[in-house]
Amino acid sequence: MVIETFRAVAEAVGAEHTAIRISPEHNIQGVLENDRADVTATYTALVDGIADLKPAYLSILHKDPADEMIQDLRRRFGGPVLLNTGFGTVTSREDAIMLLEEDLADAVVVGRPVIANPDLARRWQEDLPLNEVDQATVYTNGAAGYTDYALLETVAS
């Protein structure tokens, strides 16, 4: 159902305009992947159903991108693959920089530090120091902790 949906979306949009996320062994909130063969079989048969459409990426969440299995998603795709590498420790500066010299990524995905810091691409430049993600406004309604988050003032030359 997964590829039938994917497939009707990117033919009413385009698929250069479609993505999919995808969380193999992820296991939280009840739903667990344990059986290893079964997880390969299932994610190599959902990126095999849609690569040719040759959609705008792929996002992986994976607690380690060199996992032999995410990286035969990666190849199997054949476009740009995203990646994070999972929500029980934040991604780094150097966790990002690591991904993309070890050419395990095209490119890196980050929620919390973005969230937190709108000029992550700055401060991460620049080497800055960050915004703390402040985890009683996570997931919760309205736009506290969302678009409240200061920016860095700008430096005048």
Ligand SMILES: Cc1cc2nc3c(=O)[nH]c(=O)nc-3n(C[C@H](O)[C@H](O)[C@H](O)COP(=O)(O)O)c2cc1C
Second form
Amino acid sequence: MVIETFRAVAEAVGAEHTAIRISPEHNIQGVLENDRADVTATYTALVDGIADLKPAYLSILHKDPADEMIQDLRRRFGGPVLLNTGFGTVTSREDAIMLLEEDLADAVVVGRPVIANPDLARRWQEDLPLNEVDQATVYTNGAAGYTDYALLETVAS
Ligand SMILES: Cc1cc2nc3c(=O)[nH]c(=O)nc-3n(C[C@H](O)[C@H](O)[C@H](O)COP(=O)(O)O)c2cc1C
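With the form predicted alone already on screen, would you show the form predicted in complex with this ligand?
Expanding to the full complex; the earlier chain stays at the top.
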């Protein structure tokens, strides 16, 4: 069903405007993927079923980016693969650098740090301190937590 839906969307808008996030073995909210053989067969079939379209990217959430299944999915996809290790630890600048230096991904997905730091690109480029995300405002309505995280003051030299 995912493949059929993805292909229909790609046909409608152009595959270069499509991408997909998969989270093999993420095991949250009662969705349990504990059978390795089944997980591998499922996600291999999914990736093989869309790779020929050349979507813009494949985003993978997995706690171990070096996992053989994950790197096999990356090879099968053939295009840019974005990695994120999930909620266990907040993605750090060092994590992102390591994933790229070890060639485990073509790019790294960042969640909480980018929510809390509207100028994250600059802060990571210059290795500057970060705001921490306020969990109380995540998944809530209103502007709080969306538009009120401070930019880092530019210090006059
Ligand atoms: C507010 C919020 C919403 C998210 N929504 C989704 C989602 O809809 N689908 C998904 O696959 N991951 C979602 N994520 C997970 C992120 O893509 C990422 O895996 C997670 O935040 C861990 O990365 P981090 O340590 O950089 O925050 C969400 C994360 C946050 C904080």
